[in-house]
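What follows is a single chain, given as C-alpha cells, in the form predicted alone.
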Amino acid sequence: MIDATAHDEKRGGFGGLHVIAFESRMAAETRALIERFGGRAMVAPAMAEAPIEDNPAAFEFADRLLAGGFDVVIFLTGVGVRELFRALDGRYRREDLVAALRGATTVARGPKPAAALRELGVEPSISVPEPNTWREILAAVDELAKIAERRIAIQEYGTANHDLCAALEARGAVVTAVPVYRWTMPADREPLRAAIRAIVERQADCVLFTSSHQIANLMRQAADDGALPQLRQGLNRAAVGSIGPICAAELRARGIEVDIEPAHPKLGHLVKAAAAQAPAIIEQKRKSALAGARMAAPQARTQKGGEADISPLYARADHPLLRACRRERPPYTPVWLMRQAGRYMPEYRRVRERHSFLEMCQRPELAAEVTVTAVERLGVDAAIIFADILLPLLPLNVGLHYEKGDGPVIDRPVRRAADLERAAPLASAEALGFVGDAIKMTRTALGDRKPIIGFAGAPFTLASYLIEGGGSRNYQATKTLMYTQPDLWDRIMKMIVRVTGDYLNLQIEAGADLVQIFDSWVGCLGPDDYRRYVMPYSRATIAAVRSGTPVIHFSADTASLLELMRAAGGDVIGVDWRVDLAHAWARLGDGVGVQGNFDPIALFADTGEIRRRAKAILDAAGGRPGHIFNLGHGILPETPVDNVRALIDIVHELSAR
C-alpha cells in the first residue's frame, strides 16, 4: 500500500511543474500519487526484472542448504524469495527446503520478504527495520555470534550487493552469492527515449528515483543515444529526488546532485517531499544560473544595433590556462592536476568497480563521464581527457593489459629485430578513435567553458615499457638495447614517434586544445644518454603536433636534463617537486612557460601546511607570465577529495590579480 495522504494536495505541492519517474512495478501508482500532488507526470520505466531460467547457481543453494550447508540465509526482496523457489520447484520438494532454511539463521530485509518467507511456513530469524540498506543488514548480522567462518548465503536483487558481501569477508564469513533475476532494459525502450530529450531539452522540473538500477539503465541508454553529458546537465538543472542513501550514493557517483531524500524510504514519502520541496528548489537553482550567466558576462558592452554583447568572460582560445601557454598574463594562475579523474574520487570508484581500466579507456561514454565529473568536483581549469600514456602500444599486438595491483602489462616485449618485425606492420593510430570519440563527447558537456588537454606517453618512456614488458626499477632491458643494438633502437623510436605523432594530432582534430607528453620514466638517464638516445625522438614528435597547439613536456625525477628537454622542444616544461620552481625556471630561460610543482605527498597535510606550500611555489613563480600550477607528478589514490579542492581554491585566491 502506498503511504500518502488521501485527499487532494494540489495546493502547495508541485504547482504544475512536470516531474519525470522511472517506476516500472508501480508506474501507474507514481503517476497517481504525482498527479495527486499537482505535478504534471510523465513515468518512464527503465528496467524490466528478468528471471534466470536452468539456474545452477540457485540449484547449488538448494544443494547446500539441504546439506545443512549455510547457517545463515539473507533475502533481500520479496520477490527474489519467490522467483527462486518457483526456479527450484520441480526438482526439489519445497517442503525439504522449508524444512532445511528452519534450521538456518533467516534474514529478511523489511517486510516483503519477511511476507514471502511467511507465505512458505518460515519465521524469519531477524526482520531488518528501515531504512534497511546494506549497513543495517550487516549490523544486524553482526550481533550473531561468530560471523567468522559462517557460511553466509545471500540471495541477490538484480546485481551483487558488493559491499555487503565485502563487508562480511572482511568479518571472516564465507558468502555465497544466489542470483535469482536480473534486471535488464524495458523491453520498450522509447518512453525512456522520450524522458531522456525531456531532461536534455530542459522540459524536466523534478526528476525521481526509486532505484539505482533506473539510475544506470538511464545513463545506459542516454549513452546509446548520445546524450549522457547533456543528460547530466540536464538533471542539475531539475531537482532530483532519490528514494534512500542507495540510489542516492549512486546519483552522487554519477555527478549528479541530490536534492530532495525523505526520511522514510518509501514511494509516497519520496513524491510528497518532492512536492512540498520542489518548487523553491528549482527557482533557486535557476537564480543561480542566472547569475553565472552574468557573472560569464560581467560587462555587457553594446554592439552596432544596439544589442548587447553578452560574450562569455573567456573565449576558450582566451582561457587562462591558454594564456598561461602563451606566456601571456592572466588573471590568475591557471590549475589542474594529474590523475585528477582517478581511485582517489569515490565517483571514479564506483565506475571502475563495473569496468575494468581499459574497457573505461576504450568505452567513450565512461571516459568522458570520469573526466567531465572531476572537473565539475574539483572547479580545475582544465580537463585531461582519462586515458593511459600507454595507449598507442595497443595497435601494436604486444599483449597490453593492466593488472590490478601490478599496472600495464605487456606479455610479448620488444627485444629482438624480429619482435619489431612482428608488430611493426600493425602501428597506426587509427585504432584509437575511441579516444577521439571521448574527447568530443566531454567537448559537448564542457561547451567551451574548459580548455582539453590530450596525450601520450614520450618514445622513451613508450618504449622502455615495450622493452621491459612493464614498469621496472632499473630499466636494465631497455639500457641494455639501447647500449647494445643502436640501429634496432633507432627503428623503435622512429615507429612510437609516428604512432604518437598521428595519435595526438587525432586528439587534437576531436577538440583537445593542448597536449602533454609524459616522459615518466626518463630520469633514469644520464645527460649524455638523453642527449643521444632520447632528444632526437622527443624534439621530432612534439615537432609532429599540429602547428599552434601548445604543447606542454613534462618528466619526473629530471633536475640533471631540464636544460636539454628545453632543447627538445615544448611550450611549457613540467617538473617536479625535487626541483626548485624559480631555479628551473632561471635554468630554462625566458621563452618557455614552466608546470607545477606542489608534492603530491602534502595534499594529506592540513589546509594551513597546503596553504603555506601553494603560496611558496606561487611566490617562486612571482607572476611571471607562463606559470601553470600542477602537482610534480599524479594524485595518490588515497588523497581526501576535500583537500584537493582545497588546493584548487587555494591556488585560485591567492594568484588572483
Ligand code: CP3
Contents of the next structure:
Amino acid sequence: MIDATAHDEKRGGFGGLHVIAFESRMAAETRALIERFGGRAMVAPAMAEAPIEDNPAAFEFADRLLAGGFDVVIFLTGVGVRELFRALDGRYRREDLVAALRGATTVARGPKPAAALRELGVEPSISVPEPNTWREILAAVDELAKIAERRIAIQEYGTANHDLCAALEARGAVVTAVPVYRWTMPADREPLRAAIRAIVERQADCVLFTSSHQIANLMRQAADDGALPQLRQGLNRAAVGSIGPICAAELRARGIEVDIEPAHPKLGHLVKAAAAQAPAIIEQKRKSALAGARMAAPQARTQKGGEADISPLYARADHPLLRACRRERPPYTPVWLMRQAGRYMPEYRRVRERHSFLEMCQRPELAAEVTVTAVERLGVDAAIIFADILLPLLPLNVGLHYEKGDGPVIDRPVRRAADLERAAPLASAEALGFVGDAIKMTRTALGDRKPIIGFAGAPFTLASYLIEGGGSRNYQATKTLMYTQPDLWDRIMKMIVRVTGDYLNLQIEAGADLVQIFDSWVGCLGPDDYRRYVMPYSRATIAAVRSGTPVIHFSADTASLLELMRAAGGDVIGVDWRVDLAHAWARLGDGVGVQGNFDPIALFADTGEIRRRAKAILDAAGGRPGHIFNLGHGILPETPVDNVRALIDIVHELSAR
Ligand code: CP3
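Starting from the form predicted alone, produce the coordinates for the form predicted together with the named molecule.
Now the complete complex, all chains and molecules, led by this one.
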C-alpha cells in the first residue's frame, strides 16, 4: 500500500506532468492514482483479451494431465488459470482435473495464480517469490530433484515465454506450452493512436507500462501508422516507467530506455516511484537535448546532431498550424499563446534571476531554452521565438533598456528631424543575427515537430515606443508628431518598414515557418488616421515578407479597424476578446483566417469556466478552416501555469475532428 499522505503525494508528485498509461482492466484505478499524485492522466487501453475458445492445445494438456503425463505444471497468471479451466469445463469433469493436478508438482508464478489454484481446491506446491520473472521460476524448479527428463507444462499468458522454455529444455526437461488466451489489439484503437500522437509530439512527459503486451501492441499500432521511429524517439525523450523486469526487458529489447522501476512490481508502487522521479528525469533529458542543440547549432541544417533527426507524424508544412494559415481543415484547432514564454512560468523566472531580459534575448542558447521549455511545458502547437518587438531599435543607439516593473524605456526618443538623422543611418537588421541563431537552435531542439513563429512589431506600435520613449496611455507625442510633422512621420515609418522587413526575412531565413506582426497599440487611432498614417506602412511591411511564409496580423482594441487591417494584409487576422469572433470573421470575410480570442484574464478563473469560454470561441469559429486559437493579448505574469496547460488540453480535446 501507499502510505504517503495526500499532501505529500501532491508535493512530491508529478506536478501537473502529462502521464500516459496503457492499462485496460485497471484503467480507472490507474487514472485515479496518477491524478492523486498530481499528474494529468491519459489512460489508453493497448490490448484486449481474446480467449481461445476452441483450444486444441488445452484439450491435449487435459488429456495428458489426466493420463499422468506431466510431472510439473507451471501456472503463470491467475486469469489464465481460470480461463483454462473454463475452456475445459464443457469436456472434462473438473474434479478429475483437480485430482490429476494434485498428483503433480504445481508451480504458481505469484500470488494471483496461487489464489486461482486455491479457488479450484489445489494448493500450489511452489509459490514463486517476487519479482516473479522467469528467473525466479527457474530457480524454484531447479530446487526440484531430477529436473532432467521431467515433463513440464507451462500455462502461458498470451505469448510464449521462450527464455523459460529454453532454460528448462537446456536442463533436459521436456516442455509443453499450453496457450490459454492471447492478447489482441483493443476493439477501439483510437485511444492508443491518440497516445502515440501525444508521445510523438512530446506532449507526454511520463509513460508507464504495466505489461509487456502493451509494448508489443503499442509498437504494432505505431508501425501501422508509419510512426515507429518517431514513437521510439518520443519515448526516449519522456520518463519511461516499467512495472517490473519482464516489461523492462521488453522495452530495452525494443530500443527504449527504462528510467523508472519500482521496488515492487505493483501498479501503486510504479505510479508512486514515477511521481517521485519523473520531474527530475525529464528536466535532465530536456537539458541534454538542449546541450545537443547547442553543439549542433552552427551547422543545424546539415548536421544530424542533438535532436535534429526527429521526424514528426507529418511534414512540417502540413502541421495543423500551417494548414490553418492556408485555411485548410486541420485535424484539430491549433493553439499557441502570445507571451507563452514569460514570467508566469517558473522555468522562465529561474533563468531570468540570473540574466537580464536583454541578455536573454541576445544569448541564443538562453532564448532557445525558454522558447523550447514553453512549448514542452504547455503542449502548444508552435514555438514563438523568445525576443522582443523592440529589438530592432537596439542598433539605433536610442538607449533602449528594460526597467523592472516599468517595461521598456528609450532614453533618447526620436521626435525631431535631427533625432532621426542620427538614428536612421544606424538602422539595420544585421545586428540582430542573434535572433536568427536562437531560431536555428530552437529548430535543432524541436526538430520538425512544431512550427516556429518569428515576429516583429508593426510600424505604428514600434514608432510609438520610439517617439514616446516607452509605453504610453494617450500616445500624445506620437499623434502630435503624426499630425504636425507628416513628412517626419513618413520618414520614421519608412525606416521602420525597411528594418522590420529585413528583420522578418532574417528570421525566415533562419527557419521561422510563419511570422506575426504585432500592432498592439494601434487601437488608439480612428479609422481615418489608420488609413492615412498606418495602413500604407503596415501593408509595405507585410508585402516585404518573403512570399510563401504566412503572416498573422495582430492588433488589440481595434474593433473599429478590422476591415482596414484586413486590407493592409495578412493571411490571418488576430483579434482580441472585445469582439465576438463570429461577428469579426463575418466582417473579415472567408478569404482570411482568424486568430484569437480568449480573454487572458479568464485564465484566472476555474477550469470549468475556462472550458466553457474555450468552447464558446470554438463554437463561434464553427470549425471554419483557418481558425488559430490564441489569447486576445499576452499572458499576464501572475497567471496560474496549470490553467494555461488546462486551456491547451481543452482546446485540443474539444476541437478534435
Ligand atoms: O510571446 C512570447 O513568448 C515571445 C516573446 C515576446 C516578448 N515580447 C517577451 C518579453 C513577444 C512576442 C513580445 C512582444 C512584445 N513586446 C509586444 C507585443 C505583444 C503585446 O503584448 O502587445 C510588446 C508591446 C512588447 C514590448 C514590451 N516588452 C513590453 C511592453 C514589455 C514590458 C511588459 C512586460 O510584459 O514585462 C516587454 C518586456 C518583455 N518582453 C518581457 C518578455 C518575457 C518581460 C521581461 C522580463 O522578464 O522582465
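The term rigid core refers to the maximal set of C-alpha atoms that superpose within 1.5 Å between the two forms. Numbering follows the first chain given and starts at 1. The structure presented is a predicted model; accordingly, all values stated were derived computationally and were not measured.
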item: Yes/no, Pro600 Cα shift of 2 Å or more between these two forms with rigid core fixed; value: no
item: Phe455 C-alpha moves between these two forms by 2 Å or more, core aligned; value: no
item: Core-aligned C-alpha movement of Arg64 between these two forms, 2 Å or more; value: yes
